[in-house]
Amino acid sequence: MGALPPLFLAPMAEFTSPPMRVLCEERGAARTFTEMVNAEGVCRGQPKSLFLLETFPEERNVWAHLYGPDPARLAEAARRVEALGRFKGIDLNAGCPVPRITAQGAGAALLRDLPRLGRAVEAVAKAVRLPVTVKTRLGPHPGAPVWREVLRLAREGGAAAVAFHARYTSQGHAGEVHLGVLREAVAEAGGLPVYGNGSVADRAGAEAMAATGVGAILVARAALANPCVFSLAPLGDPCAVAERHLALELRYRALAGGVSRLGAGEAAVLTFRKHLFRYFKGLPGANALRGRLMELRTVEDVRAAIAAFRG
């Protein structure tokens, strides 16, 4: 096969901060993408989500990934995050499946109301000048495929691009991701760039699902645990990766200022439990630091886990 196409850190709630993002694009993602950001609080200047649009001066395309049910105050949110100059484009988020974001009529609840999506669309590239893309599934459920009209919605609302999670809302985050379809959409777009997202974890599912035609590939989960993964490449030494991330987090953590009671260290942390196990996962002792991963509370803590696999 020949040369795939670009290989993107999708955005996920809770993960894609700065330090992943750094993470990653040193081994190879051409693209990354904030965590899911509240319009409705950057509209309001809440410290949480402005926090969230952080970034480090290293990373070189990283695009803020919004979500909300308003045309108007995504428009508003889009317009206050190119004024920070940090961003390559926006990235709204029609595909979301958790309940507490559908609740509020954003994520994939707007794959219910197509009109609204399509409103959304066309008030964000209104209001910016940078490229707006468009991340969502294939429909509500297997019975109700709406990629046709989401692809006309994008192509008439002047989005750059849609990134398909080539399964549908029900699926949530399991079962089969539906290539045909991806292949399908692809060749309907008039034109218009589709990328494709769902459980590509290594080069044969990269190469498979390159073969529908899509413009990139979005990596999600398989990145966590292998941010060389975009390289194609095993993680090699999980103590240099595990150190390396916990230095970013450090330097991200102390740009926190008054969204978080905790010290740099301790909100560090808090947050790279989540990360640290992964690294080591398969390796004798990892089940042990699993267990105890709550036991965790200082960086010296860490570093003396992370030292503990170097035989």
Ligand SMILES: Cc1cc2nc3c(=O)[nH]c(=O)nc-3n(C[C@H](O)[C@H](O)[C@H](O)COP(=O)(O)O)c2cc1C
Given for the second form:
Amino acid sequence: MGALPPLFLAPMAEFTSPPMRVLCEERGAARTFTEMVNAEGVCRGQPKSLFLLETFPEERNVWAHLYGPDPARLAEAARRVEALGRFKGIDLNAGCPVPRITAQGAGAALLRDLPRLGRAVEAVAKAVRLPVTVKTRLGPHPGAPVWREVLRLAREGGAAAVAFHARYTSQGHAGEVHLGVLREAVAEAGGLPVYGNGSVADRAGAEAMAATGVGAILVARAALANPCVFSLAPLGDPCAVAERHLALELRYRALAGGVSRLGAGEAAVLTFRKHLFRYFKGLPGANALRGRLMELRTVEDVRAAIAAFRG
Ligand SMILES: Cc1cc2nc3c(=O)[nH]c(=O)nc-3n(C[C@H](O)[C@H](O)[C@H](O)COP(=O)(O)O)c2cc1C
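For comparison with the form predicted alone, would you give the structure of this protein in the form predicted together with the ligand?
Zooming out: every chain and molecule, the one shown earlier first.
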């Protein structure tokens, strides 16, 4: 088996903040993405959007992941993101199926309005010197594959690559990952790099996706339970990973300033609770921990919960 393409941490709203990105980079993720950031919020300087664009200085290859319906506003947001000097590239969201996003004409709605998608790619690529990628799906539903059109628009608009979650919007996050279509997309991309994404969780999955010829593989959900997936390794000592993650989370929340009414400790605990039980899944005591997550209120509570798993 030849060398695998690089593995990237895919963008995940509510999850891919600096702590998770650093944790995954430390364990082999070759590129990471911010959470989904509202282009309009960036243009208006909204604190919440700007907070999502915070990075840790040690991050080596983080890309800003922007969404919005309006090509001109996406371009303006991209300019502002570039000016921050923190990011290696800009990634446009053209695949999010959440109604709150598609109702605005953003995310996966762009696959139903391809001329707009084309204008968005072109406007953003012209606005910045940073490379611009598009993260999308194969089409709105299996009867409407639009990936060829997306590849053409991306190429003509000046994108540096297209990442396909190799499912249709109608599939949500489940069902078949269409590796055959991904292979066709790679073959027909006309030189544009194509990245693959969808349910890769281990070496066998990565090898199957690599066989399509993609230039990189994005991993999302598997990284939540195991950031070592980027080295195709098992989690190892879950307590050590959980403690490292908690420490990073405390550091990040200390940056929150005006964005949160909560103190850094309380904010870190609230965020970290959604990560914690995943690290211990399958171990004795994990279900009990899940059942009482809401009772963990302080950093000491979380540390004690982690320590309880030390044998
Ligand atoms: C909690 C969660 C949040 C996500 N948020 C985003 C997002 O903001 N932007 C995006 O393009 N995809 C988002 N996704 C989709 C993932 O990036 C990825 O395409 C999808 O989960 C399939 O990859 P996986 O099977 O490796 O999880 C999200 C997925 C999850 C589970």
